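Form predicted on its own, single chain, as structure tokens, below.
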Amino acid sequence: MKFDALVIGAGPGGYTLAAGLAAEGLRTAIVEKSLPGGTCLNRGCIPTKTLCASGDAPWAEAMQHVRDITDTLRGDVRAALSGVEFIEGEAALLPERKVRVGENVYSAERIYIATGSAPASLPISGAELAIDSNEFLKLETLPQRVAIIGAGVIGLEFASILADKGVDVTVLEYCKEILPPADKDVAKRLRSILKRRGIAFLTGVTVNAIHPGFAVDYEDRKGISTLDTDLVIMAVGRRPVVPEGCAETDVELTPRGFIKVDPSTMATSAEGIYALGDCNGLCMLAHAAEAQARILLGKNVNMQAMPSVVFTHPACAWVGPTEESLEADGQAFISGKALYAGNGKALADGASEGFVKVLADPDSRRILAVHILGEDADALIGEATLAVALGADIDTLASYVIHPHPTLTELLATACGNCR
């Protein structure tokens, strides 16, 4: 069978290919080897923030909730792909920009590879004792204590999680502090918060194994210890996931196992194949996927501005450099600053706790990046992408726009206006 486009994953960017091109009229297929909504919808986003929102309410109510609602959303993908032809099974590339599936071979003008990414796990002693975060989200019951290697976006989420259901969790990282892509500001402050919380840090260690029983061995400057709890999850990053056939089809990887793209156009070393969201590396994010997706359709996207949210209590977002990246370019800049302890609003709330940073150009005053810790930062970085994107300078937020009263959106214009 013939089709004018055949993707292969119907995660975010897979499905919403696929529902583009079946909308501009294209003869277009999805392969997909599990659920629809790939990792994001079944065994990440959707799951994980689900529980995040889920406070302390019992751990069986809690997943009840996931449930309903990825089975609910699995059918908005369903309905949005009402035009594609939908094909289960896992699919290996052939020659000729030809697919197998099983036992059929079908064949596209186009083939789109939007197969995602799967957990990572350290090359430790034991390494096999310790769950994943597809594992976590099929939990029956939590243990009483919990060891989480990696204090990254997934292990803090989690972190987060358990600490609101009244688990003891111990938290190992490599690096010397929590969160390693974030403003080391926000990074610092949400790890004293979350210690507040009850949660335990160890940073700067080296997980060396872990043994039967659950007992960790760690490293530091001080020498080996041993971490004895319940349960460990592996939260170390995720690894790419390609189909079988790229090299019998010239579709190169990086060294890092990749598949290689053109950044602006998707495309990779084979001519007619294009790949798209975690497969290609060129960042690890559901929306950045499907941003990937809007440029293979021929939209205009800025690539540029791709904002991040951790979902922790409190959450952290940014959108933008640090200014560890920019002093390393050296970029010059100006900083400014809004506390949430004085904002009515988050008064008002109980939500004192945190602040925006905004980074600036000093002499176009262009603002350059938002770094946000505190209660809906998810929510409050949707108008600090819009300014990024649009070159928009401090003085538009802080004087031009009018922010509403009283509202958390007026922390943006706040640190716009203190930027120094």
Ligand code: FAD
Contents of the next structure:
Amino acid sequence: MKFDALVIGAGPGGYTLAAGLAAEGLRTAIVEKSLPGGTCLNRGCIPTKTLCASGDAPWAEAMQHVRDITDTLRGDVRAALSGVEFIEGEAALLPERKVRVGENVYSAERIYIATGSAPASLPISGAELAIDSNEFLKLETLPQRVAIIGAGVIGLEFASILADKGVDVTVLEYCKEILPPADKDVAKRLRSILKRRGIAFLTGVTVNAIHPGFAVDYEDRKGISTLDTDLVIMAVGRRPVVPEGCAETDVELTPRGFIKVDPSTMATSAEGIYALGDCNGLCMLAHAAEAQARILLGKNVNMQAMPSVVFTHPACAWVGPTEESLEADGQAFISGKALYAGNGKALADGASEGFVKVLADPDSRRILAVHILGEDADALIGEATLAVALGADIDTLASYVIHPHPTLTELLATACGNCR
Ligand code: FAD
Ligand code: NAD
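With the form predicted on its own in hand, show me what the form predicted together with this ligand looks like.
Below: every chain and molecule of the assembly, starting with the one above.
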């Protein structure tokens, strides 16, 4: 069977693209080996955010809520794909822009690979005893003590969820500070808030081994120690998933195994074959995969203003570079902060912890970055992203634009006004 376009993988990248191509009138197929919605809907964003919002509700109740919400959203994805031929099975690339799924071979004018990523593991003794994020989301009960290896996004969100449920959590992180890509002020303050919530952190440590019975050997400057626990979760990053047949079809991979693409077009090294989302390694976020789909649909997308959110309690979020990376690039900047403790709505909400920090260019006064730690950081980053994407300056947000009172959005205006 021949299609105009064939998409492999029905995660946020693949289904956004397939629905868009079909809406343009192209004869489009999508191949999925598991459930529509991909990692994000079935094993990632949506289940974990449902758990983040479940507070101290019993685990079984929270997991039932996860199943209800993901069932509903899978229905929405299927509806969005109503004009697309949905092919169940695992796709392998064949030469001459053909794809094999089981016994069937399909050909297409263009092939789009959106096969996502999977949890990575450490090459240490006993690594197989640890569970990953997929297995975490299948737990039927929670143990009393949990060790999490990796204080990245997944490690911290899981730590926050488990702490809400009364579990004793210890997070082991290789770097000196948690959440390496975040602004250092944000990471340090978040660590101290989470510590007060009872989460223990061992930073600057190397995990050497996991023993049966869940004893974790780790090493720091003081020597080798053992942490006794009831369950170990590995959250040390993700590896690309690529379809079989890349080598035979001249689809080049990067040294880390991602599909190599031109970041402005998502074109691979093979003519007529494109790759988007986690599998190309440009940015492993659901909204980045969707944005890349929009690029492939010919839309104008500002990929420089890519927001990130970590859904801990409190949450943190950012858009644009950190102070550290601007300094490393020798780029001058001015900065301004606003504290939640000085905002009426934050005090009224009993959420006085945190801050908004704005970094701006000293000459043009253009907003370069915004870093937020505190309640509703996930919502506040929307306006900040708009400001960065449209090249707004600090005076626009501090004065020209009116922010409703009393709201947390005033924090952004105050931080812009405080830039020196
Ligand atoms: P995926 O969503 O991984 O989808 C790929 C699909 O391809 C899968 O359904 C897979 O079954 C299918 N597939 C793979 N190989 C084949 C093949 N050969 N044939 C057929 N089908 C195939 N991102 C956020 O932005 N916000 C969050 O809050 C967030 N939370 C997360 C929490 C967790 C625990 C995890 C693990 C990830 C989270 N992410 C989050 C990241 C987000 O899930 C991914 O960035 C996003 O799902 C990537 O979309 P994608 O379309 O590239 O791939
Ligand atoms: P990550 O890259 O965010 O964090 C991995 C952490 O593990 C890092 O802090 C790293 O220093 C640490 N680490 C690596 N090796 C280690 C070792 N040997 N010992 C101890 N620590 C070690 O990866 P992740 O948390 O697994 O998340 C994977 C991806 O999923 C991320 O790229 C993220 O973009 C995406 N995700 C996003 C969200 C969100 O947007 N809210 C939520 C979850 C996941």
